[in-house]
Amino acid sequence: MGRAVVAEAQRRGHYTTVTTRPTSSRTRNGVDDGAPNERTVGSTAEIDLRSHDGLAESLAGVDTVIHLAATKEGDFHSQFAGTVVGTENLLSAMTTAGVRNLVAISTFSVYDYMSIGAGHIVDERSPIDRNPALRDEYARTKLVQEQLYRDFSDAGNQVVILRPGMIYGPNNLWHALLGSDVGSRFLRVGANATLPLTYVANCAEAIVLASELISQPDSNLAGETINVVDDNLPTQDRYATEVAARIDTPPTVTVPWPVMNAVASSIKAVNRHLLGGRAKFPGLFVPDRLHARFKPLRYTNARAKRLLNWSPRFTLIEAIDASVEAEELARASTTGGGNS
């Protein structure tokens, strides 16, 4: 996403300053790629969230803050540290530097997807999650983060939150939002739910388009929340049959959501009485994150699209074979090959 987004900042003649952690490379994340001219490339600052060092210097004469950083993997600690610290740290070098636009990055994994009924909207009304004990990791900290950016609101600064859907794109076609791997077969929950999509370049565009709103004078986005989601939305059947079309996938298995939540639901019951809760299952059998991967849920861009003035440039299937194309690329490069 960060590649995408920088890419996109270029592309509609922004300077960038890009922070990046110390092990990854400057063209990676996007710094070198896609600039119109010198004027845009800008520079790159080897920054560690979790730490002050450079924080504030790095953003000198920078007007908006977008931030993407979050940890995805690890235990809580870690991705407490690398999502929650990083970004007490980044609030408090922005007051420390005077920079007061902020764009920043949620999910739709703060849903509190348990209260939400099976076949309602999802948006921006939603209930967010209150009580995230038996959700993972990623959700409780990024529930911490998203308070934090609403007390640096709160603060007298200019604040826009941005809950992408799932991000899919090159290297994630096959995705969290279908399934998990069980053995040497892929279990896929459900096939008629309807997944909340957004294309990487189509959501790039998104945060940028409110980078550029959130720094003009009295900007109608500070302290909104906004939710990115692509037009058209796929079911998941439909959305897994145009990728297998294209790509390798793993063999799967199919078990139907009204299943899968009811054996769940059992573990759950079985758990809370006879374990006393102490017992440990993987995620695909505890109900609150059973729900928020796999509930058939409906979604709306419509406050994306009025706010921002965005609609997506590219459909599913143009960004499904982009998205195969880039891979393939990406592996000829690799490999020292050519196109075919």
Second form
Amino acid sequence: MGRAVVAEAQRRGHYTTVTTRPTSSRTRNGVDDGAPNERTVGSTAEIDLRSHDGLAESLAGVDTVIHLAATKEGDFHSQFAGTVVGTENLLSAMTTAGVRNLVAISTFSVYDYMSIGAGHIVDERSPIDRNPALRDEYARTKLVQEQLYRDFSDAGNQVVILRPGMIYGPNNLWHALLGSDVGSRFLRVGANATLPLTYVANCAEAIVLASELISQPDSNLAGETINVVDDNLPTQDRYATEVAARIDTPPTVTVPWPVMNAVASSIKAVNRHLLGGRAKFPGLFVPDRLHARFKPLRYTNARAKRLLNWSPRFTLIEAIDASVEAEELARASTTGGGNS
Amino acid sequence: MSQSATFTEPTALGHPDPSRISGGLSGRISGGTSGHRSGAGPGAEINLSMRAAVVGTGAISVEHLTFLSGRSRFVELPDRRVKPVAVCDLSPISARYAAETFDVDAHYTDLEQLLEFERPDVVHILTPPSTHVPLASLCLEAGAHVICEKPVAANIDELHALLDVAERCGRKITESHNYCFNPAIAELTQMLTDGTLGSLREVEIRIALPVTDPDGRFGDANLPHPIHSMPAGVIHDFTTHFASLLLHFTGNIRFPRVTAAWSNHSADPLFRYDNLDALMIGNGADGPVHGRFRFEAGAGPDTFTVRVYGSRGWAETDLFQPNTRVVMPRVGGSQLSPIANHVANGAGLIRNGMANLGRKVMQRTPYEGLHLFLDDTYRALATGDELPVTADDMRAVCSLIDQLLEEKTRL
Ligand SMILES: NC(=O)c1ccc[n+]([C@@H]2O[C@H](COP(=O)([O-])OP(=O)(O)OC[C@H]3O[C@@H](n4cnc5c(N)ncnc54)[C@H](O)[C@@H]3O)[C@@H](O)[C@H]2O)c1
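For comparison with the form predicted on its own, would you give the structure of this protein in the form predicted together with the partner chain?
In what comes next, the whole complex appears, and the chain from above leads the way.
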């Protein structure tokens, strides 16, 4: 996402300072992995948000921060340190450096899917999860992060929170909204639910537009929360078919949504009544997590279009084709690099 | 401001492991120290409602706060013997999140303020190791007892200085030797105490964990983990476990013959060492005892095995996947004993396989012993009895770790 945002910001003529973790722009053996660097952006700084070191200094001369960093892997405490403490440190450094404008990237994961009925519309007024104990680490930490954004906004700063749906693109075409790996197979859950997708370049444009608007004094965007999904969202089946026509996908078994939902709900009932709610099961068998990924719902990008004056530039097919092409190019350059 | 009251303790503890109710089983079995269970038997008068505070709300704080908030599934507090009154972390959001999750009224980012405003009776220090001595000293000086996560100090000189502070302030300090309190260790201890294994000859402890994994918390080069600054680097995270378990079985003896090979097989400059192979020979209550520590970063799967050899037989468990295996003379004499051992251990393996599946689903973690250690510690603090982990225990553990790191013992 960071690379796409930098590319878009530069396309629109902005000077970008990119901060990455020390090992993001080079692997330990010194090989460049293609992350943004001085050649592609205005300036770079190697920063780890979990530490205050160098953070306020890296913000000198900055008008607006686009905060994309999050830890999506590891146990709860790793994700809490990377996502929540990292955000806390960043916001405190922004205060020190006098930077007041923030585009804060949240996620669709914050919604309380158990309380949104099947077939209903998820929009910015949908409830967020107030009791996320049964959700995954990602949702739990992103919810705390959103609270920090709101506190920063309440402290008199200009904050716009963007909640992208599933961001897809190169290296993330076959993703978690389709199902999960189970052994050597991929278990798809459901076929006809609409997928809340946004192509990485479309989303990057929305983010950069938001950063331009929030940079203005007394921005209308301050205090707003905006969902970001593309137009003409596909069903699970349509999306999987289009992707599978272009790249190798794993052997798949599909379980209908009502079946999976019934199984997970029964397990939850047994857990609650017989096991005191203490048993832990894989995410697919936990309704709170299952609903967040596979429940048939509807989505809207009306607010994003209205407030950001944004319109997703790439269609689904263009996005998938561009992603496949980018993946092929990356593969070719790796092979080429190895031969030279 | 500390509130206290006395009450008469109910007779049943409601403890999941009946062996612990009888007392002393998990105590050191030789060397003369008393058992972990203090004398607070049925009917004893104990101090109610100690005020506890937690400093450092990272990963391990979840276990301490689960215990303090009465939500432990390993110990059932028959009363609110202890009340968590405040948490503290340098990160405001971490402190606030912990306070909200565990219904603790107050959260702080400054320990001195916490001590001044909350006046806790006990402080749990759960911060990175290099901060333990200064933070523990502050708490002792402020009149609080201290329960400190391991390693309490980086070396014996630091520990002596800290114990002096405790003595001067008339407060107690203890260190988490939690694995000594795991039921699986109590089971091995029992087999030595009741003579099943005969007298102790050797203790072998092996931990295998992929600590050098760049995606793990110790291998992260972006923000090196504070443990890397300790004398044994990342292995210092485990040295207290090794030493406390060995001394748990042998008693606090000295090991005149020690040799240790510290290596960094990964060659990653982030790591001081990622591998330890140590041998200790000492004189136990019943003759010579060998100790063996192995730490491995490169051989999977995750393992924490403890094997004790006695004059009659040996027994082994894995603290990550408890499954006690016992090889000893059985009915049928020397001809049939090997077969009887296979049958008995095979049946045990099936039983424990099912039990471990249940443990996984029910989220029973190897931290069970930590809850039992805290329970025993609070009981002792309340009655004024000897703590389950004493200053002598802490000294013996710390000295052994120092000894392993001495130049002259290196292989
Ligand atoms: N007994 C065991 O089996 C066991 C297991 C894990 C960790 N530990 C020990 O527990 C301790 C903490 O480990 P962890 O894994 O929870 O670490 P962690 O890094 O997850 O948490 C440490 C916390 O302490 C906070 N902190 C640091 N300095 C502070 C200060 N001066 N005042 C207030 N807060 C401060 C940090 O912000 C962080 O939140 C270590 O000593 C570790 O060795 C013991």
